[in-house]
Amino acid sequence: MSVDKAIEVLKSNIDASAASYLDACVHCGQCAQACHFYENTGDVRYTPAYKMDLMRRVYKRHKAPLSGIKRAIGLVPDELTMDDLKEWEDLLYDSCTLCGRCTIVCPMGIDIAGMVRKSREGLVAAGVVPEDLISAAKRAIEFGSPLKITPDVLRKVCAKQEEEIGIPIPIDQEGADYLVILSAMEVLQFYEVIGAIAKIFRQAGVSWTISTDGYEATNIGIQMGDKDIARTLVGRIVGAAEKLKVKYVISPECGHAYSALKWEGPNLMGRAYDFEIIHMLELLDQLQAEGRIKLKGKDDRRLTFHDPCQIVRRGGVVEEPRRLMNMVSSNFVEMDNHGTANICCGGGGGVSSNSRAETLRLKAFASKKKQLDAVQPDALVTACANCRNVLEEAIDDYEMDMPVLGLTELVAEYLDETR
């Protein structure tokens, strides 16, 4: 481990942007009540800017305007040294989701979020990265999953599927129009989601696959801030789609998947794809917008739909779940603050995987736990497998009764069949 390492990476990601932010932030607090591990706890260390203040202490001391006559009066942060990376990375890891909620309260406009990111890729540097997160990125490299679902699992569980639904599922299909990719979780716990996206492509006519070189969309590399591994893990993709001759990879019901692969992966390989990344919301809502699939049928129950942060707050997809909720739903109800303000399920940006930080998670729930009583839903909707995953787990934990569905699952079950 290297803290020397770790001070050149926070130093070379104070670019222009993240000068200004550091600079800018006046200690409001707004970001602080946006916070559900800091409402919940009260804890001013998880305060959303105080987060900031590895990266800070760099800048102030090597990067700031005059900062090397300061340096030579003694009037900079001292420099970081191993505790201090080791403490931060609690809070870093720990008690952040990357879901920005933080970053659309600041009134001077600083994303908060990549802050965080930028700062965990100093961590990265260091070696000071919590265990479960280090694990799963191996095995994501070793096996081509943070679960280890090789191709091996991936046929056995498709073929299942094919089985129950009696539709066929392609795999390594090349010239399909479209590339299916799954996030771990779908495929080891939600793995009736393939067979509901092959009902749902069956009577919209889509061409698609599956590919064994690249299914799997969880990026554990971005959600640790590792430039390499993210790296390594988009480039299956963007391999396994360019082998196939795709026209369009489908990023799954994951949050962070669709911002690793849109958003980011151009940028981490150095050049703009072959094809187009589409999520699979957008997809369904332009299928049934082009009348390529028919329901029939609404669920009477009083739903709500929780927003993934990654695809609808940093995401851009807004209106296309609520379009499809509508679409089968007859009794869709809205939770507060929902949209591009709503509160994050508190396993995002890596926390679900770090077990370590398991208690804090389920302590900070109570926020959504809140949003959740002010409507009482008979069932909570989402689009996210790794969303779905924790709600549920936290749900139980609380004792509340609430069943959690899958909105690409929903749209499913509600197809005309004698279409």
Second form
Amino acid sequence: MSVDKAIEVLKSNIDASAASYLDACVHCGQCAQACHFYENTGDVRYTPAYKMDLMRRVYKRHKAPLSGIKRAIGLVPDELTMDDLKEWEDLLYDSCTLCGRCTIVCPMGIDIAGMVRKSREGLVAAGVVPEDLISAAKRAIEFGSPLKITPDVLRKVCAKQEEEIGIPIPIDQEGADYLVILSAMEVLQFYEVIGAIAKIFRQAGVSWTISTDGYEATNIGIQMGDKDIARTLVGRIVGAAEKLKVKYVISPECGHAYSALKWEGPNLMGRAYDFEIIHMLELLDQLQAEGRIKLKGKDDRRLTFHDPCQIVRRGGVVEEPRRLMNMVSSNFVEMDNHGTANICCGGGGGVSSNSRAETLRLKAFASKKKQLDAVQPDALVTACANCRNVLEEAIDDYEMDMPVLGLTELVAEYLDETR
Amino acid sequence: MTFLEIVEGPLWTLASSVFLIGAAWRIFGIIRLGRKKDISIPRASALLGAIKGQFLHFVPHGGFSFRTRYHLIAGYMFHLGLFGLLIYAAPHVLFLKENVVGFEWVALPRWGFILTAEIAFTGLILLWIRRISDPVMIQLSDADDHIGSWLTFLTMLTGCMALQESHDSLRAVHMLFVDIWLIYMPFSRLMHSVTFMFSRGYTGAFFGRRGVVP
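Next up, the form predicted together with the partner chain. The previous block was the form predicted alone.
Next comes the full complex, and the chain you just saw is listed first.
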């Protein structure tokens, strides 16, 4: 591991889009206002554009057009050092959730979150990565899950859910149409979602299964910026899906899992899949539109929806959760700046797995709190287990009284089971 | 050869050549880096996303307050004022007719020029004050940002001083700054006037495939 490797990775990550971003940024600093880390600390180092500085320096020194002339007369930035990488480690890992909100305010439309991801890959090459993420990656490789959810643990959780709801949970069934994968946080903390899925799919007549070969949706490689690990973890799901010959893999209520599997996965694997990726929200919306699920009654509490950044702003699933919310709620209110402008929970992009970032993450939640305070909901609904866990912790820390619900579970709760 | 003849003759030719070749090289330099083909299955059109991205970022969205409003107002004042002066100032219309395009168009009346110049100067000064007073912009800014701002300011200022055209030397000083600006531009962040289209386009295309343009 060395700084030279980091520089090589950063150089190779500068393609035409990255070059255009680095050339177009006029240092106006408007992105600061979109960043919950800057907004709640006032620390100018947390300005999103500043987080691109490692890439900027490598670009200006090595790859920018006319950089040769500038280098000859000493007008390029200094070469990166290990100290620089260490200085940027907390900016890239602790104070950026890759939420991408900065892009919507940028007059140049720069995808700063994408640049942070590329910068993280440089730090991975140099071994400058938060210890917690390295440990989580090791567990994911060794045990199949960053939270040590082994196939045995998964079977036990599924068996318990079967017992509770009285509906069989199919495991390793070849020829099923849909493969359900789950995030570690769902299995560990929000396991009722498995029963909810079973109930919904039974009514809709969906043929589905869970695989013990590829069940973990969490992709720590995507979060830390390690393409090899990301490829291995996506490969497990692809392998399981192909082994069971499913037509679809359902990306669960997990933000970055959707991005990892649907948008980045084929590029990591270097090939298109033999099956399709569909998000759970897309499928529920589709089943409802086809009349395959029928609901009875509605939740009359004042509910609002927290948009998981990677599913909505960076994933494109924007209207589906809203249609589902209106199906199950008679008092659904939107927060200001909902949808693609929504404010992150504070724990995406690996920040929630990084214990040293906890204090900062809780400070950043103040922006979300402001959004919530304005609408005063009785309960908050979301569609990402990581968001849900982070929100619950922060709500508790801020001494707010507000349950956080999963949207799939909410849909299951209002199923007309007489049908 | 007089100073005016130098700055409007050989130096102008040199400056405009450096500008055109340098800017073209910068653009080619970005495009030649290419992008890996994205083989994920798109939900919508990348091209439409790229087009939408061009327009979407003319106005920031997402409910932002003071910082954004300040930049939005000052930024538009400066840029619209600058383009107004560049294209519709009477001496520019004449100069462009004689040296570049070969035809002329309706120029701003004197009062229109003064008003446009005041708007442009106000915008530029407001942006520069922000650059030297806002902690975020101080942290981000480098020498290039300041040189670009000052060079543009001096080019505009000498242009206003030369408006009367009562002294060749004032016109010559303005042309000297125009030449310096043209030579500096391809090597600097002033190229954002072109690269913004690439930046917005790439982001728009990337997310357009996903069915959303943030």
